[in-house]
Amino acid sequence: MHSLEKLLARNLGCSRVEAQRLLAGEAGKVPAEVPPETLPLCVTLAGRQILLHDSFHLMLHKPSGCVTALADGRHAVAATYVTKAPLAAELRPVGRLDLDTTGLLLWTTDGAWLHRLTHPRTTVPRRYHAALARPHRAMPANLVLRDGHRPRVLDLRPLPESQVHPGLPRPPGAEAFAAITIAGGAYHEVRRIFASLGSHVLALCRVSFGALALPEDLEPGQWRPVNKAEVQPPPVPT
């Protein structure tokens, strides 16, 4: 069971005294304690309704020029466009696009979950499109960039420019334009693929992750909840 107060706490970002506040006077009109399976649930206090949540998920469509980090001293953050979602302080980012990279980006209140997402041996294929300032050469069976890292890439071929993702930025320059999808997710690993293939990365979007597809209408910045069960990863082998 959930102590209302305790769920009003989290999901209001506001204090236990705050919550015990809004209950006052409101006994018997409102359940004391919440059974799980009943959440997501929506209570009205003093006339004001409130739905309840115990973990929460979302995709944001992460613009170009924001890290992600819940803090930083020097970029702006991805956090700033999450901060009225439901569990807004609980939620967290899985894995990382870099400043300049846009798409879909996950975030989660669920740890366990978060861990099983990222886990280096757990294979989520992330898909991406790129603007690239020259065309990239064939890649080899068993490529390999220079600091040794192998890099999974299930996926990669040259994209038309009619079937690229409205989410991807259109930069002067750009003379081709490629899809690919890698399992994994190592530091500028993108960017770096296409370099040892004779190209340069103009502009980067991840326009999905597992089965999860970033939708064409949700703009940058905007997000989206999402449920877990689309964003199921296999098992981290033991």
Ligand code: URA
The other form holds:
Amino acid sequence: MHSLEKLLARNLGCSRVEAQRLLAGEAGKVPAEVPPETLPLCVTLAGRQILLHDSFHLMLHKPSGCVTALADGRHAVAATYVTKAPLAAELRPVGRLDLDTTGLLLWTTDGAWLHRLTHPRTTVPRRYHAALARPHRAMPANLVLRDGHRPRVLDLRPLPESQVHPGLPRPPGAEAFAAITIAGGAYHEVRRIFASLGSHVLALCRVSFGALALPEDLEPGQWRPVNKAEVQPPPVPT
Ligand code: URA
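Cool, the form predicted alone is there; where's the form predicted together with this ligand?
The next block holds the full complex; its first chain is the one shown before.
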């Protein structure tokens, strides 16, 4: 059983004392304890409807110019955009996007799910649209990056400008656009792939993560809830 007071404090990001204050005067109208199977549960307190969750997942359209972190001494942080979400203090980003990369960044309160989605041996495909300084060379059969890393490139194709996702910034000097799908999330992986193919990434947007696609109408900085069933991580190979 969950204590209603604790659930309220977690969901609203307030202290237990503030939650107690909200509950005062509601005695007898709301249960003190909530069975886990009834969550998410809508309660009405002082005429205000509050949806209580035990876990929460969302996709953020990460804008350019913020790091994938909860706090940072130098840069703006992506966490700023999800402070109004339920259970905001418990949300963690699923993997990382670079400072200047835009696009789909998943957040969850479920640590075990996060671990499965980011496990180096799982293969959740990530698709990106890239603006390039020049067209890239063809992919060799066995691409090896300078540090020896072998990226798992599932798809790489030129992209007509008319098909570029609106979430990809259009920097001046972009001479080509490409769509690339990789299984994995190594450091600067997409930028390093294009560099090794003789090009240079001027802007990068993650347009999907597994089966989850970045909606074209989700503006940079906005988020929407995600149902866990929308992203099924493949089993970790043994
Ligand atoms: N690959 C990159 O190079 N940068 C990102 O932000 C994500 C993937």
